[in-house]
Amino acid sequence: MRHTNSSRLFAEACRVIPGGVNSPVRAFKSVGLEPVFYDRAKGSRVWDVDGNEYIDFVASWGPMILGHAPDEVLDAVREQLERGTSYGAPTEVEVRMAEAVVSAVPSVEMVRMVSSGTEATMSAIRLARGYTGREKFIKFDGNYHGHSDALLCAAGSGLVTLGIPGTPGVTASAIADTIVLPYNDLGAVSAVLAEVGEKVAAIILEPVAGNMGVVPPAEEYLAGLRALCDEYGVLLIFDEVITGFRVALGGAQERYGVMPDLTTLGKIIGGGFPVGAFGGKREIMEHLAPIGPVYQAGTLSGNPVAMIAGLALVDALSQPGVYDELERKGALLESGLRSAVRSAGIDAYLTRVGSMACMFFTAETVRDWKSASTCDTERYARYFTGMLDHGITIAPSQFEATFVGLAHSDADIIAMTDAAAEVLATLYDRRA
């Protein structure tokens, strides 16, 4: 495929935007290419500025579960645009959206809208500290919770994709109270809490890791964390920015039946617009200003355009049979990828939870960042390039998810897995 216009735009962008992109993982740096610039999208398809058409399995990194530019969301947004785009004042639609989140997410009794997933996780940690009066918290190696200072260590996809071990600008004091442990290792958590449990305000994790590839929780892992938190008076925070409304209407907590104290959400609840949220038990949430002492604010929080888009999306996802269909499509994707791996005779480890999946280029069983880091990222880069040449978009990083949505037809999914079979067959010289 020709990418002449993308190359021109990238050169122009590099003069005025650091690295030519406004989010590092868009740079295609780890796959050795220049980024493709998009022009438009509809349903399961995206078109770049050179007119090339692709079947899209990135889905704006997850939230486009209905597909791109769904009519029900567009219609709602058009109506809101005529009323205004931002007021800096309360609106009815943010009340309705909050009610929808509370109704859908099992553990959430109250919710505060914000503008991004990073803001949601940052605020949830602050609230947990304010509520418990404790300062330390536990996160897990390879879990990404946004780019606030205290959370930006051992943080998964974006950093490891670019080979950045942490980041300059985050001081030692900023992460002094951050305890990083291996994912899916309940014993490590138990040992730390036995030593300093009275100082730990919260444990935050992706209940299904989506930023070191898709890594499901080990059996009884989430339930074990819940029990340990109860034992030591620690708040359990599920970062469901990726899994919320994706693996079930109520997120991973509904799918696995384990209830956190606080939940963070983002991306998908805005129907494609910038948004985030955090919510949980009423007793905890009422520690937020203006009724409590923990301060959090934002001019664009509860933006009416994002709220009306999110409300339309949640209404569509609430219809009967939606998640059964997503499960079926996810299973079709998984089956096709497994067949492609077998036919190519290669070593790869596949995971799937609902409509999110990952193919790890390793013979290891992937259950944490240590095992995920054994992947052959150079080979993944070649796989990515081959898939792009076949008109299939996947994440330009080994350590991200592949997303299937309601707009994908069975033919789209089969085209993707057929392309994967062709590309994989070219990547391995079995004589080597």
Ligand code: KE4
Contents of the next structure:
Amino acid sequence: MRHTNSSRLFAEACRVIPGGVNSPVRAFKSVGLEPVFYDRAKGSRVWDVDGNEYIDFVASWGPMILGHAPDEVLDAVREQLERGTSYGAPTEVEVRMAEAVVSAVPSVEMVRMVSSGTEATMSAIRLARGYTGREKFIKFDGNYHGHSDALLCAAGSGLVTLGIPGTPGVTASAIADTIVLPYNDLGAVSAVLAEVGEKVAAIILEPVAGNMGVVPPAEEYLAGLRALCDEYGVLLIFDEVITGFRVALGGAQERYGVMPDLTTLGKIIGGGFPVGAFGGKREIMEHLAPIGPVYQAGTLSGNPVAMIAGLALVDALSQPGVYDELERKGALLESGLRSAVRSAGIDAYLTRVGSMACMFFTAETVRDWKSASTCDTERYARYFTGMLDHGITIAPSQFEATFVGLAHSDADIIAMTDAAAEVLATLYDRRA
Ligand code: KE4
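Could you please show the structure of the form predicted together with the ligand, as a counterpart to the form predicted on its own just displayed?
Next comes the full complex, this chain leading.
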């Protein structure tokens, strides 16, 4: 495949944008390539600026569950654009979007819109601290919640992918109250809460981890966290920026039947436009300005164009049978990848929750960041490159998710897993 125009654009980008990209993982550094620049996308396909066509399994890191540029979203957005793009004033569509989130996500009684997942988690932590009057909080190694200071330590996506052990600019004081524990280890949480539980405002986690690759919660882990939070008066925050409307209409809390006190959302609810949200129990959410003392704000929060896009997408996902179909497609992807691994005779560990999956290049069972970090990221880079050459886009990092969506035909999925079988066979010297 020719990447002449991508290469030219990358050189131009590097002169005016740090690293040539507006988000580090897009730079392809962890797979040792120059990034591909996209030109357009529709359904399950993306085309780069050199005219190369790909079947896309990155899905803009999750939002494109209906596929790229779905007609129902485009039609809704076109109609809104004629009425203006932002007012800085409340609108009906924000009310309807909030009602859609409250109706879909079981634990959410009220919701506040923001413009990114980072804003959502940052605000949720502040609200938890303001509501409880406590300062500490627990997060988990390998979980990524965006790049706000207090959460940017031992994060899963970005930091780990780029190998930045913590990041300059985040001060010791900013993370002095952040406690980082191993994921899927209830004992570690119980021990810390026994020690400092009365000082802990919240536990925040990805109920299905998607930023160290896809790591499902261990049996009873979520229920165990819920019980510990109840015992110590700690708020449980599910960061469902990836899992929300992905693993079920009501997210992981619906799928696993464990209710958090606060939920953060993003990605899918914006239908591809910049949207995040945080919501939860009315009693907690009413501590937010302007009716409560905890300040939080945003110029473009609830932007009408983004809201109408998100509402159109959520409406489409609310139709009967959608999640059965996503489960079927996810199972087809998983079975194809499992047979690709078998036919290549390699050691790889596969995980899947609904329509998000991951192939870990390790012989270990992956259940936390420590086991995920045993992956052979050099081999992953060669797998990524081979898949790209076969016209398949997957995440340019071992520590992300492969997303299948409603626009992927069975033929798309089979083409992907056939390509994987071919690429894997070339990766491993069978004599090794
Ligand atoms: P944003 O600020 O990037 O919208 O959301 C931050 C965030 C919060 N919580 C979870 C569980 C997330 O996965 C994310 C962002 N995810 C990464 C990739 N998994 C976004 C891709 C990027 O950083 O460019």
